[in-house]
Structures are given as structure tokens and as C-alpha cells.
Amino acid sequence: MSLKIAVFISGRGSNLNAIIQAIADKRLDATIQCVVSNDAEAPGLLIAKQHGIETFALDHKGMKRVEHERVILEHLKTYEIDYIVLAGYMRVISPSFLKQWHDERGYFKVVNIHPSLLPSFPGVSGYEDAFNYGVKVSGVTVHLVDEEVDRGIILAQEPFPRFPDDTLQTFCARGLSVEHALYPAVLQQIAKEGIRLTPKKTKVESKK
């Protein structure tokens, strides 16, 4: 089916742009109904506007999480949405928000991309943590979101190497290129086949 998605961002929106390009190139059968941000100055909002996509920005500062999410949910009710797609959204999603996207098969229809091979290096600084640890191989994970941070069902993982002369900047850039290919591909798989609940073996970064 053609997916109807809302994309949540907090920053420059590089994965949002990759999703938009995949849709334009007909590699992804989806429609972005709305782009949501917790930062009205997020550069990714401009990307959305340049492509004629509706945006909704609500600064979370000074608001309780439950109220911030309530306002966002009220706005999303004006659209038909199949999945929430987190693309660099730097806010933890609460259980009460997730419940609004519960699927009868037991998962939440919220997808996230994480810059490490989970369960290694969860949290907001996956690339930095992996690089500073000294991994020889890192990677990217696309997973469903659940009540525990970065612990949801893994949908796909893609490794990439760390080279001896890498800086953190080149390491992160290599990871981003993987993200921009993997995320649209996984969303297209969801569009074609739905969510596969078969457990996958989790890859873990190689240590020193």
C-alpha cells in the first residue's frame, strides 16, 4: 500500500530529504502528510516547505511533555496517517503518545532510525560513542519504537567500516550515507509487505 506518514524532525532534516527524494524517484511509495518539529527554527522545516509539504512546529521548552504531545496529537488528527517516522527527532516519545499508534498485532506504528548497531550505543550520541570506544565496524539500525528508549523491534541493520584514518567527521558522514539509503528502503518494505515481526539477529559493533 502507499504509506501515509508524518515525519518528526528536530534539526537539519537530512533523512527527511532522503525520504522526499526517494518518493520523488519512485523508490518509495509514500506520501508525507506533515512534517512535525519541536524546534520552529529547525532547518529541515525549510526543506519540507520547499517541497510543498505542510509543517507543524511547536517548541517544547516551557511545556510539560504530556501537554506538548497532546497538542501535536490534536494536530495530527487532521490528517490520515499510517505511521509516524522519526528522522532525527531528539525527544523521547512517551507511552501515552505511543498508545495512540498501537497496532492490534502488538507494536506501535512509530519507526525510528538510530546511528549504531543496537543494542550497542543507544542514546542521542551513537556515532560519537561508537567512535570514541574505538569500534572497527559500526552501523545503522531502523527499529520500531516502544516504551524503552532504543529497544524496540529491529527492522533492519546495515554495517559500515571505520577506517584507520577516520576522523569523527568522516565517520559520521559515512554513517549518514548509509542512513539515507537504508531508511527509505525499509519504509518501502513496510509499504509493500507491512511490518515483519520475525525476530532478527542483532549485530554488535566489533570492539578493539
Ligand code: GAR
Second form
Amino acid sequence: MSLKIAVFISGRGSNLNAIIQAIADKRLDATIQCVVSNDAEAPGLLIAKQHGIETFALDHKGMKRVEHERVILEHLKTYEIDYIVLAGYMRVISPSFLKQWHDERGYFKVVNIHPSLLPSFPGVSGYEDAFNYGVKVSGVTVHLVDEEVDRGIILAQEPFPRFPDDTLQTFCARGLSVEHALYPAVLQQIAKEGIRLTPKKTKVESKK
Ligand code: GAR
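Please supply the coordinates for the form predicted in complex with this ligand, as a counterpart to the form predicted alone shown previously.
Entire complex below, previous chain first.
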């Protein structure tokens, strides 16, 4: 099926751009219904606008998380959306938001790309943390979003080497080019086959 997505960004938007290019090149059967940002100044919003994609920016500063998310959710209801695609969205999404966005098996229909081989180096500076740690191999992870930050089911991982003469800059650039190939490919896989998972086990209450 053709995938209808909302892409969430906070900054540069190079992954958004890679997704747009993959759709244009017919490597990805998807439509971006809307690009959402928590920063009205995010450069990625311009990329969306240049391609005629609707944008919705709502600064989170000065707003409670639940209120910020409520307004975004309300806006998303005006579209038909299969998946929310986080592409450098630097906000934790709360369980109350996620619970309103789940499939019939209990999985949240939110995917994320993270700049490390999870579960190593979660958080906001994956490349920097891996580089400073001195890894010889790093990588990129695409995963389903869960209530726990950077802990959802892993859909794909792609490693890349750190070379002895790497600077943080060359290391990040290598990782980013991996991201730009991997994210559209995983989304295409979802468009083609969905996500093959067994239903989530419901918690069994223990008798006292
Ligand atoms: C990407 O490297 C992405 O993996 C990372 O932010 C960058 C966004 O770049 N995401 C995270 O760190 C999420 N915790 P982009 O705006 O150019 O796509």
C-alpha cells in the first residue's frame, strides 16, 4: 500500500529531504501528508515548503508537554495518516500521545531513526557519544517508538566503520549518508509488507 506519513522534525531536515527524494525517485511509495515541527525556525520546514508539503510548527517552549502534544494530535486528525515518522524530532513523545496512535496489535505507529547502534548510545547526541567513546564500528538504528526512550522494537540497523583519521565531522557525515539510504528503505519495506510482529502480550495481573 502507499504509505501516508507525517514527518516530525526539529532542525536541519536532511532525513526529511532524503524521504522526499526517495518518493520523487519512486524508491518509496509514500505521501507526506504533513511535516510537523516543535521549532518554527527549523530549516527543514523550508525544505517541506519548497516541495509543496503542508507544515505545522508549534514551539514547545512555554507549553506543557501534554498541551503541546494535544494541539499537534488535534492537527493530525485533519489528515489520513498511517505512520508518524520521526526524523530528528528532538522531543520525547509521551505515553499518552502514543496510546492514541496504536495499531490493532498494540504497537505504536511511530518510527524513529537514531544515530547509533541501539541500545548503545541512546539520547540526543548518539554520534558524538559513540565517537568520544572511541568505537571502531558505529551505525544507525530505525525502530518503533515505545514508552521508553530509544527502546522500541528494532526494525533495521546498518553499521558503518570509524576510520583512524576520522574527525567527529567526517564520522557524522558517514553516518548521515547511511541514514539517508536506510530510512527510506525501511519505510518502503513498511509500505510493501507492513511490520511483521505478533500481537503485544497483554500484562497478566498477578493474584494476591
Ligand atoms: C539525525 O542524525 C537523526 O538520526 C538524529 O538527529 C539528526 C537529525 O538530522 N536523531 C536523533 O538524535 C534522535 N534522538 P536531520 O534533521 O538532518 O534529519
